[in-house]
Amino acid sequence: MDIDRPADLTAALQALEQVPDATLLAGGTDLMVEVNFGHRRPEHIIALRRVEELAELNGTIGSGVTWARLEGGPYKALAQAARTVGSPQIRAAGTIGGNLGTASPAGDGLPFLAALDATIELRSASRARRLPIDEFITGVKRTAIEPGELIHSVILPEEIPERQEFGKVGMRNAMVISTVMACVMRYDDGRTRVALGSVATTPLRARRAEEMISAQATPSEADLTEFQRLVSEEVRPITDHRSTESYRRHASGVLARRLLERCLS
């Protein structure tokens, strides 16, 4: 195994360049598990760990930047999602590019990045280029990174919601791979986003029910309830040893509900 370390971003894209089907390390929480399960059995490692401008959070969110800092971050939905990630040691080496990356349907950053149309700058030696996340995950694990590109940087729109709520179900309170998770966000005029993770192949945007509750100044119990109808309607979930397609349906519709009421109180 041949591994490159660069020590900042121009000899990152180099290293990349002379290898494009590289394997990209940064804190190696998902890539190690599948090495250590004999799943993966990369011939070239660059890691990323010590390349600065990935782990920039001024504005946009670096690659790099951790789950440790994302905590302690300006972003309320994010820190909360920051929480639920493994444990300390994990969430001091897991960053928000390896959630990217790996693309997992329980990936627990995506929700936020979804709700908020969050852009992904990709880079390569040759080019720059930016996709909305609705565009970079494609499937479950799958991305539309090309050989020869990493993950740059998140860049979040300019307008974000002071009401946002990010929340989770699992079979145990910690350290636990998500059921259902929601983030919801409600602006000043009502707007609301809904976007929940682990009930369809990718982060999904529960549109209907955005569109409903948004149009209400001061939802009612019955908005609520049929907020949470809609919600539960639009998911996509399947039955696996986590959890059944019936329950992530029930789950996603509650918990979005509860999001939503405490954006709102």
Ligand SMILES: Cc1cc2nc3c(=O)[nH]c(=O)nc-3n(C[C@H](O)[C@H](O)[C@H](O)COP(=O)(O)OP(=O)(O)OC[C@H]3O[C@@H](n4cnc5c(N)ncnc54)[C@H](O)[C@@H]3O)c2cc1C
The other form holds:
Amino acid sequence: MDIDRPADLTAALQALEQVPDATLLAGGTDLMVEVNFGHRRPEHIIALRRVEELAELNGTIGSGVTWARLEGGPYKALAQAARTVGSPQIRAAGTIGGNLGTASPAGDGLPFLAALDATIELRSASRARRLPIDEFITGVKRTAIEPGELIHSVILPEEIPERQEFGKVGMRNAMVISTVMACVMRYDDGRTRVALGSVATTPLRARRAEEMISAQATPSEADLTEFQRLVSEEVRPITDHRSTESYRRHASGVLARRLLERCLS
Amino acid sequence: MRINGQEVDASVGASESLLVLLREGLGLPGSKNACEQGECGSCTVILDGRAICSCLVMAADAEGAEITTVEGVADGDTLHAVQTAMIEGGGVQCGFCTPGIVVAAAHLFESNPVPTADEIKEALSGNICRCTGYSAILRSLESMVPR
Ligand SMILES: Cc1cc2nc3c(=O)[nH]c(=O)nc-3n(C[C@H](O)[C@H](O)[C@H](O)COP(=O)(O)OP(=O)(O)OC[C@H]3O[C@@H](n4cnc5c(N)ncnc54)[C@H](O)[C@@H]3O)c2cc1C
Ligand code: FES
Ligand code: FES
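Next up, the form predicted together with the ligand in place of the form predicted on its own?
And the full complex, kicking off with our chain again.
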């Protein structure tokens, strides 16, 4: 196995140009589990943790920003999500770029990004390109990243509502992969966004629920109930070892409604 | 890299973890191996000021890092306050989780000398203990906080 430990972005991109199908290593909290269990045997690693430019958190979110930093970061719902990731040890190492690179349906950072229609900036030695999150994540653990590219940063829209909430349903508080999670945003003009995770192959926006509740300046009890029903109807969960299809469907609606109520209160 | 204050020159096996290097290559078996997937915390070390699971660090990526393992928590023969508290409070049964707990707790008290009970629990939420039911560990550590 070979390893490059570039000290800056230029060196990282050059290394990647030399070996376009190299395996990128950030915090290692996903990759090393696979390596330890023999599921992956990387031949060439490019380790990114020394690249300071990727760790910037200043208007954009660098791919190398850890959960520990996002926990205290400027985005409320993302901080709430960060706090639920793994354990302090996992949050000290794991990064948002690694969460995107893995693109698990249970990735805790993804509903926040989906709710905001965030853009992912990819870089290679020869170009930079930007993809909306729903084009970047193409399926379960699949992304549109091409050989020779790395995730540079996440770009958020200029307008970010103050009223935003993230919530996660799981078996216990720490160290748990979610059964269902959701992020709700409410803009001052009533526009509402709801994105859910672990209920489809990729992060899912409940568009009909959004449309219905966005039209209500002050949602009534009946509106909230209808919102909950629509969310439950729109998700596409499966039954697996963590939960059942019907529980996830039910929990999605309940969770989204609760988060919306918090946004409204 | 520097481990417990000493410069160490090591050659590492392909994609092996820092945990394996410490235990098998460097004669530092204090960090325990119980899961190799970040779930148990028994392999916790401090790397460049952060408490992390050494089983999830690629040894070859630790080049240049400053690492403290459980072997380096005490100051020579003088135990760290966390170690003393764990002994006096009976926070140890089989002892398998203890190295990870000691490192995580020492790290907590370094950054936050007067943690609340909840902060102690939170700091140890990545460390699994099968024996004590945690209360003896939490009591031991809480005894370090002046009330
Ligand atoms: C015990 C434990 C608990 C966990 N709990 C949670 C949880 O609660 N919620 C959750 O969402 N996740 C959880 N995870 C998964 C993991 O911690 C997260 O997905 C984390 O964000 C991964 O980041 P990383 O930096 O460690 O990624 P790495 O393991 O370094 O990389 C992950 C993948 O992304 C690729 N990659 C990394 N950086 C880049 C880049 N800049 N450009 C392109 N590709 C890149 C890598 O090649 C690899 O394929 C847990 C993991 C463990 C071990
Ligand atoms: S051996 Fe590293 S967390 Fe269990
Ligand atoms: S004392 Fe045995 S696992 Fe904690």
